[in-house]
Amino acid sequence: MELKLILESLLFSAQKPLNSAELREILAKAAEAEDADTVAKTFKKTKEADLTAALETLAKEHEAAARSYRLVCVAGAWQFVTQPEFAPWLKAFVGIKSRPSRLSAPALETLAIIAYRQPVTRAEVEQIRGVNVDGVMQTLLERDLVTQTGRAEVVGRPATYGTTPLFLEYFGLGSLEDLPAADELRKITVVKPEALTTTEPELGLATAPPEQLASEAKPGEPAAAPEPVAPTN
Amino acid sequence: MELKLILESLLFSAQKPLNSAELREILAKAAEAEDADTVAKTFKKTKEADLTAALETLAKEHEAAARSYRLVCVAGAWQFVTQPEFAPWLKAFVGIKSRPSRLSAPALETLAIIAYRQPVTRAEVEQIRGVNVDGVMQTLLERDLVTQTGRAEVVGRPATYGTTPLFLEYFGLGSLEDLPAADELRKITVVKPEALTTTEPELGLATAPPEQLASEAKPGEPAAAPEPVAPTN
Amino acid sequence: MAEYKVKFEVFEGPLDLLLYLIKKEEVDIYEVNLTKLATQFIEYIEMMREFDLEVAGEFVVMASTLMFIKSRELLPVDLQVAVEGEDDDTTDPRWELIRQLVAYKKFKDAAAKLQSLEARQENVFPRLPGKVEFAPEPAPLKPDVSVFDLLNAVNAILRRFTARDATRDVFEDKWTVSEKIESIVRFIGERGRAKFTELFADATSHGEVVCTFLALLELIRLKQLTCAQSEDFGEIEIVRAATINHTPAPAVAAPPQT
């Protein structure tokens, strides 16, 4: 018998996810049990580790079988779901999913920017943004996406942010580690190229002193100064 | 799309077997979807030996996969069901407490009523919280928190609900004595329907009539008047 | 500040406006012209302005930045000044400029693949079986149970009775307690084990349950059957004793008739 399909007949038999901690406990009471037969005794301490590489091998088998259904791991537990072209039919027959109303599209740059960067403050995400996240970030807050994650030890202590675990579950991914290119992204290095094609020197001169507007444009600072091109109005 | 691989994700995600009419009627449905596409469309009339060609072509390929599970066909109804030989593990599982999931405020708030008023109709739960309590109720009843206690002498003799065992196990209660003290709750004045005895005609008396009794017994109904006095007629 | 009824969302901000512009133009971000962005970016802004439409003050210290940039490219190189005590690398305007509009690009990209996630999910059925059961095994008997929780059973249905007969017509008792254990030992010989209320089940009359009754207490006494409950207030059950041998009716002399 081996490990991977008494894990998969677990998980099938499952009306939830479970996590390995969960399948782990089960193996242990299965070989506690009174009638206990020498196969189930022998998985009564499965290892972490052996029994996440079963799961792996049996979620690449399932991918491999190209079946109307996979093995997946959301946010830590593992579970059967059916691919996302048979919806039409799944609708007809179990109903529309009951799912929150979609994100706007600033909350899910937030929501991107928060998930790949955390632990992350409000001020950090704003730089990123360039623009105030008050608004966008209450409503994250509220649907259980972010939660305040502690304080950066910074002046002022500004809280910092990161993801839920609903935050996985409703993008059906498994770990932090499944964000789409997350390596790329939590630490993006941008390259200097060798010459900025950006000069235009056949106009005029300048027409303000340059230190005096860099230190009022200087992005992400809030801008105390007065307006520096003043509007007309 | 592969009629087979769209009966198998129906019969992946169904939580009872389906026969080939039940099958047949969700491709319809499907078909008949507002936002149904071609493909959708292409099985709206599956001929009933093409739908068993199908599920029985499925059947063998799942046999030939040799998984821990199979499609089998009992009575005409089809489902996945898992092999026998895993039956130490399942049984471990079925007596396993995973991981509770959490009673929601709505939730709570019935059961409390419930546990400091028992017997109590629905309809009182109800004059209690203000709200319908279907849903919660049902959640509660499944979880075996709550059971019909049995049903008001009162008109339409509602079901009177009480507490479960397991209820005072969940809250490590020895008993209902234990509760802690919540004098104010079980002193809310809920209107209860007239009693049932005013309507017995063996007992000599005159009854009101119905359309009087109906509105004076509707169960939820705000009570403007206090608790109301056996009819003197 | 003229009051502006319609708030300019169009975009997420100015970083996502300048986007908009370099993807207009159709070049890399490296390589796209400043100068000419800022350009574009102001008259754009001049535009939004003249539909009354709210210019969030982002868009206005963007704006700034740019003619900065604008104004620094139009001195030549010998003529710049650097800002004082940082070097070049963080000073030029231009590369703060491009970077952040690097990494703006980046996340908004990853935005638009957690939209796609988003989307599949909802396409996505988890499989939700019925509930695995097995066959309820009899669980382990807590034999031992006290004659007062039998009475108590009997005595409800007994009362049950009572309400149920209360107006029935009294009819002849026909039921003897040698005929009930005969009974009794055919249903628990066939069955290994019965609840309590089984045995109950067919009767017809106060009498008979007296008599089932009488019979079990009988068979109890003659340690033909033992009764065990297997939880705390769960139901009674009735099982062959563990020294029981297999002759059929015990011998029971006179049963007492009701």
Contents of the next structure:
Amino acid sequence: MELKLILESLLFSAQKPLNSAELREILAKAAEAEDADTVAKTFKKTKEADLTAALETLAKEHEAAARSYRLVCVAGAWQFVTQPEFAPWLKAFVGIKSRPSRLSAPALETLAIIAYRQPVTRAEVEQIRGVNVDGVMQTLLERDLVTQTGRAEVVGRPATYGTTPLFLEYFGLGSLEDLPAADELRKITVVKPEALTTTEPELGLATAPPEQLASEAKPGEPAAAPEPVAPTN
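Okay, that's the form predicted together with another copy of the chain, but what's the structure of the form predicted on its own?
For this one, just the chain is written down, with no partner chains and no other molecules.
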């Protein structure tokens, strides 16, 4: 029996995408079962390279057969998916009311910046976009497209963000290397907030000097009060 046919049966029956590690684990368990035959035992120690080669061959065969579905690798996991041209009938069959709403233009713009510049802080994203991104970031976090990846090595230690495996699945990408070229986006200079003064180190909070706050006050908003000047005689 061919390895690719075994993998085909597993992926066809799976309720979720399976990565190489999961597929190899299944092959090993089948070989260790009490009723395992000689054929099952031959695939107990299948190498990852052989597994990947079999999956790629299987994907090419399904593509050449021009069926209504194909085998793809998304975010490192393999799954059968239908061809895009059959979307109208599948939407009618499955329904789209329960599906999450589409991302807005600001959310997509913010997500693109995070994808190409990660790990990136919220302040850095705002520098590039030129607007506040609190609401958009919350949406991306709730949709599990973005996650906190650590903290920046700058004053205040702000959180850094990056994309999740669900982001790759959402856009049908095998890995971040499959992102379209965006050299100009990567070249944008982002100024690190070295001049910030930390007021609550344990909470990771930081504030700018009063003169900076005064200069950045928006129209209609009161500027920060200047520091008192000692009287001169």
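This is a predicted model, so every value here is computed, not measured. Rigid core here is just the name for the largest C-alpha set that superposes within 1.5 Å across the two forms. Numbering follows the first chain given and starts at 1.
- Relative to the superposed rigid core, Val81 undergoes a CA displacement smaller than 2 Å between the two forms.
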